[in-house]
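Given as structure tokens, the chain that follows is alone and in the form predicted on its own.
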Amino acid sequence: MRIAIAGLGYVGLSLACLLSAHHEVEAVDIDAKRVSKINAGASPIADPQIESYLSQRPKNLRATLDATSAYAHADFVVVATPTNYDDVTHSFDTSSIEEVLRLVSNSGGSPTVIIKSTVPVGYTASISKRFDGLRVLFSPEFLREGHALDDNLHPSRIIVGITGSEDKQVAHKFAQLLDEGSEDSNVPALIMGSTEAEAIKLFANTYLALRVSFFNELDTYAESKSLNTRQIIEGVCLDPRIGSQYNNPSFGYGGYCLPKDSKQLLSNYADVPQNLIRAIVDSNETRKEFIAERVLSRNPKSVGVYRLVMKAGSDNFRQSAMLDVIKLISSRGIEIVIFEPTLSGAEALGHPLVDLAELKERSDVILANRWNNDLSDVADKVYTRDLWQRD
């Protein structure tokens, strides 16, 4: 079986790696540094089970830059671009999808286009009718950053959405496909309409946006009230049908997926009634409105910031909520500097770029969303929220 993966990101890159196990995989990007890389056996991402493979140099495996001709060749061609949400338009920028399938059209070749990357609800059924020439599919992916890989081999669950019945039999083909990369047995594999696909993306990603603003708004009114967040998180998370995962409170949740996804799906709610969805979207900025006032209660003259990431492992700071907290915090005149160390140059987002020890030198606070022991020395500085500094 020949693949084409078009995009070379967390999604692409993981799924590039773990369908070569077995198949003959062409990975398609704009970055010639990323492809080069990639053919070199070096991630361009942190993520350390695809630096692992990579290295390996897998003889199925060559990024390229090349589509028309990837394309061209593949059995199937997997989208995987970003798909960045616009707050004018309140949706999706789906124009690389569209780029890929007009790529696909003109390719002479005529492969099943399975889409990974997250859409509106109804996007694939509408492309589809423009595309008719096209058999295209929804494919929704549930990784994490940095363990993106890892979430392949150990998927949760296989969705593949179609938008005919005559659509089923590859959509079961896909569906082997990764279930043959998996290293589980019984991996719940699901068929269903395309439409329904892209629902459970929209609403799995906005259901943990709610938990994780559930647990920050638990912490807020603990602060508030000195009391012992800890404590009264561990007694409620105690209840099974609650548990203790995603429970860690934040300066908010951020990452690409999270923040867009539900704007996203608050915008399908445009002529359907609810509540909640539009509390999750504000309950983030609350906090974030919190986070920073709780910093200028110390009255600092100059705040450090700790690493712009999100979290632990990760190289990815795209909508990180430290990046309003430090918009929030600096509009009052405070100074901020910031120690990133996967960025190079003077400055970040107009701020000065410092070492650790200048860091810890010049900040009256320090903020760390997540925290790292190479704090430890100045632990009395710090303001985080990351009570098990575990993720």
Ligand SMILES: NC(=O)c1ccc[n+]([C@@H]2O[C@H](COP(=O)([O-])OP(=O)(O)OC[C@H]3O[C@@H](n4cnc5c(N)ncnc54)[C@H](O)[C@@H]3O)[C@@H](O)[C@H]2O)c1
Second form
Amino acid sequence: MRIAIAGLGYVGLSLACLLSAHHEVEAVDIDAKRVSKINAGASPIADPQIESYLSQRPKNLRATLDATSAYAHADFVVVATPTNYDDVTHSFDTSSIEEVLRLVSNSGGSPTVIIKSTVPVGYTASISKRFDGLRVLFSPEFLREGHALDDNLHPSRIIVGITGSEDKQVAHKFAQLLDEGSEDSNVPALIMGSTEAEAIKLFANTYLALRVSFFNELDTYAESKSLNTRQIIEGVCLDPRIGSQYNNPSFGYGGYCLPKDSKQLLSNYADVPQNLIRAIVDSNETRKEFIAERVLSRNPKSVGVYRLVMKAGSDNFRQSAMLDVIKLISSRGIEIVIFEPTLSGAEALGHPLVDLAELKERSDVILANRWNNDLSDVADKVYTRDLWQRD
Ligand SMILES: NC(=O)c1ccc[n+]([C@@H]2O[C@H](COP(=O)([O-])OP(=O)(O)OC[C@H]3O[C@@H](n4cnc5c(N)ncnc54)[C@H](O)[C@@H]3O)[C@@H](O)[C@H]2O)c1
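One more: the block was the form predicted on its own; return the form predicted in complex with this ligand.
Full assembly next; the chain just shown is listed first.
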């Protein structure tokens, strides 16, 4: 089987590694540096299993800038390009997917296109009508950054969405490819309508955002009333219906997906009654404002930021809650200094980038979304809500 993958970020690169274990994969990106890095056996993203796999120079995986040739010869084209939320249109910007579909249409080949990017509910059905000659399916992706390949080697479920019953067979074929790459047996595989499959992705991420928001609001209450958050959460979560996972307070949910996917779902509710989905989106803003106010109540002259990334092991801070907390604090004229070893240069976001020693020296308060033992000697300056050093 020949497979082309469009977009070599967390999703595309993870799938390129997974699928190239059994099939020939041509992996396309528009970023020349990314392409040459992958062909040199190095990973452009931090992910231990992807790094290890690429370092062996897998013979079935080749990265390329030549999209047309890759799409023309493929049986499947898997699309894993970005879908950022656009605050003006109140919807995802799906133009990168449409760019791929246009190239596939003009390539002269007849591959089945599988959209792995997260899209608005109803997108695949409507885009299939626009690109009439193409067969387009949607398969939601559930991986976590930093565990991208591992999550695909051990998938919680495989879902493929179709727009017509004639696509059932090819959907099963694609589900089999994902299953064949996984290291687990009996992975649940569901074939369904593409619109339901799209809804699953947005509802799943919005549920995760809800859970983070719930424990953050619990923590906001406990901190405001000088109560012990840890004791309350432990007692609440011992109920097996609630469970003790994914309950560690933070400055807010962040990362590339939860903020944008919950906003997209809210937008899909435009003509449907709801209260909860709006509350999940709003709750995150309230939480970040609360965190900023707690820091400001200590009357700092200078606030240090220990990492922009959301958690240990991450190499990017797209939509990190810390970014908004920084904006809120610096808008009050407080000096901000940032320690972020994944960045180089003198400044980040208009604030000085400093090393750890200078961070400790210059800051009256140090913000840490996640605790690190590097901060032990300045623990009295640190403001964190990280109770269990995880998630
Ligand atoms: N990151 C996650 O944890 C995650 C999880 C599930 C789903 N998703 C979804 O998957 C999609 C991709 O996310 P990501 O985090 O992998 O993105 P990313 O930003 O890490 O990578 C996207 C890649 O696509 C490339 N690209 C952009 N336009 C292109 C084009 N026209 N042709 C070829 N390549 C192009 C970019 O250069 C980049 O390398 C998004 O829709 C996202 O919501 C992401």
